[in-house]
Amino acid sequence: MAKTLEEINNKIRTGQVVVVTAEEMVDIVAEKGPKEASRTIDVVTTGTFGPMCSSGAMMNVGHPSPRIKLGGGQVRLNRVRAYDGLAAVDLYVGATALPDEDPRNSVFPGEFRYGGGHVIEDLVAGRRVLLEAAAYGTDCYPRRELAAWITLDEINEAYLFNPRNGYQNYNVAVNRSSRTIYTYMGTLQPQLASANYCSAGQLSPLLNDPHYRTIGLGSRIFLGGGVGYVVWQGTQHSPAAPRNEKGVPMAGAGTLAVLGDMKHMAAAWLRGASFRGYGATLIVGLGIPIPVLDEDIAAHTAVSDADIVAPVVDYSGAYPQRQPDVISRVTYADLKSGEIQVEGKTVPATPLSSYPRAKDIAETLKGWIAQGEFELTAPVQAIPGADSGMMMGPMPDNPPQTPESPQ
């Protein structure tokens, strides 16, 4: 018999809810079958912790005296550029933003890059951040210069607004060329000497709800150690990606736009990072609870690493194409074994995301729900599914584009 979300929330309020992680659900369904599992399990929690370049923070830093209208592209946070084309003291700092003096095309690709992701981590950690701005001055906002130390507690509002997180599957990156290359998928050794991937696999949120039946606009989630919400489909959302017989996408598919109050987050789950030869990013902790409303949802939340297949793509030549050549496909079970077979070679496989931290997120979310501290929300609108005809594609009159930034 199908359940309703309200029935599940009543169980949360009364302490009767049965909640397990997606990792635990694999064995439960294998033992009991999806029908019995759907009767006994109410909620399955997921998690992922990895670099998510399409992330950033919106903030209102408050007015000095006299007042100032930040503008003209002259705002810096710890020397990192922030976008100021908003109202007077509203700012947005992106995770990959860099200081002006940062040599992004440096001949020293190992040089550490402090960027927007580090600014976000510093703020959430309670550290002081230097705000510097030059303004053109107006009658209502006469001040023309500002330099001040700010903290998260002192500014009016700050919320994480990430346009693309939680990628539903993604590429495994390799390098067939004769030189080392540096990418957002990490350093790739020449002649197929390394393979990098970035997903929690069987714990990843959208892989446990492949048709977006329970995850949509308004879904309450774990974000950065606090509570957040899904606010739209993410950029490059591509639900029409090819799927296997279990409905699991075999390439990068759905994505989520998410939002949450930074003042209730924790730096342990938002970490600035620097990729050699690429730049800065933000490692984000994201977890989504999935209500087990029926047998079909139970079956999907039992997806295992052996069921999830990812494409192996050469980033030295094929990747810039609109439809990159897929060298082969491997399962996440293969990847997590530490090595995969590519064109007859045994290649070491390295994750950019952390599976142990993803497990911690799923366990934390499980505890919140079991203790009655976190109820589930029904989406107010579904995100587009495979039948929507929605596909990621190039902008008109521009060179062809391909997905960037895992998760």
Contents of the next structure:
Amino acid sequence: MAKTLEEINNKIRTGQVVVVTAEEMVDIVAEKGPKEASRTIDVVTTGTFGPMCSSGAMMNVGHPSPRIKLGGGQVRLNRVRAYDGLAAVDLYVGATALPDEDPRNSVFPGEFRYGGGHVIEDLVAGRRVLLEAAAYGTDCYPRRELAAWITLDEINEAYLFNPRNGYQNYNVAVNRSSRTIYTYMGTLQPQLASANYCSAGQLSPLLNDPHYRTIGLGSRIFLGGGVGYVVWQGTQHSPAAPRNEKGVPMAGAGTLAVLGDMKHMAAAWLRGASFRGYGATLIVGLGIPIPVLDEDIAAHTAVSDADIVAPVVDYSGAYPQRQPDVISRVTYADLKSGEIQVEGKTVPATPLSSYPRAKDIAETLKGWIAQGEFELTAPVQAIPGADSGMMMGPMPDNPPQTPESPQ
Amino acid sequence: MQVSHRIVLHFPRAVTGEPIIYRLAKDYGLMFNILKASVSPQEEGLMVLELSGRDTDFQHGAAYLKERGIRLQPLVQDIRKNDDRCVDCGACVGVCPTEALTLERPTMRLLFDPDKCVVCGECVPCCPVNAMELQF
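Moving from the form predicted alone to the form predicted in complex with its partner chain:
What follows is the whole complex; the chain from before opens it.
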């Protein structure tokens, strides 16, 4: 018999809810079957803790006296470039932004020790951040220069707004070339000597709701240690990616745009990160509860690492050249064993996404729900599914005819 | 003056076919003790070794290595894992040549075994959250 979300929320309020993690659900469904599991289990919690470059913080830092209009000027936070093309003191700092002084890859491979992700971690950790700005000055906003310490407590608003998080499955990166390469998938040893992957697999949110039946716009989530919401499908959302017989995508597919109040987040779940030779980014803790409304949802939340396959892609050739070639496919059970077979060679496999932290997130969210602190929301609108045919496309090959006049 | 230095050699791809260590011994009179080597033809290579001999011979030998495009790095004393920074990903596991850094199964927690570490320092720049620290 199907349950409603309101019935589940009533159980949360009265302390009768039965909530388990997506890892625990694998064995529960294997033992009881999806029908019985859908009767006894109300909520399944998921989690993931991995580098997510399409992340950033929107802020309003308050008006100084005299006032300044940052838009059209230049703003830095701890020397990292922030985007100011908004109202007077609204800012956005992206996870991959860098200080102008960073040598980048001029000494290869660059270290990228501090970037936008680190600014976000510093703010959330309660550390003060130096805002420096230059503006052109107007009658209403006369000030032209500003240097001030800001803290998360003292600024008006700060919310994490990540245009793309929670990738539903992802590539396994290898390097077929004869030199070490430095990528957003980590350092890859030459001649297929290492394989890096980046998904929580059976704990990953969208892999437990492959058809987006319960996760949609307005879903309340765990974000960065606080509460956030799904606000849109993420950029590069590609629900029409190939799927296996259980409906699980066999490559990167759905994505989510998420938002949440940074003032309630914790630095343990938002960590600035540096990828050698690639750049700075932010490791984001994301967890999504899935209401077990019926047998079908129960069956999907029982997805295990052995059921999920990921494409092995050469990051020395096919990926940078945007060629579609997939060397082979492996399961997350293979990957987590520590070794995969690629072109007849045994290759050590290591994750960039932290499974222990993903599990901690699923456990934390489970605790919030069990203690009645967190109720589930029904999506106000579904995100586009496989039947939408939506797939990310390449940039059209359309260079300007006269390079000096882009108009 | 007799000296003994523990150093890490980083070989570019082009020189891995040459008998570099033989030359150090024969032409510069240096004694060598290879602690760890990962050198294959046509790949970048890494070797940790102890070189002993007269100071002037060591200096000449080091100059010869640099002239051949080999990067020398003193072997530092110790590598430490900062547990407050570490997030238990596995970014360092794939670059560690001695399996001093491993993931425990099935918990996937990161383990560091200082006894297996040869302090080559590869994990330090590769850690995304700056959790691996060199201690001099």
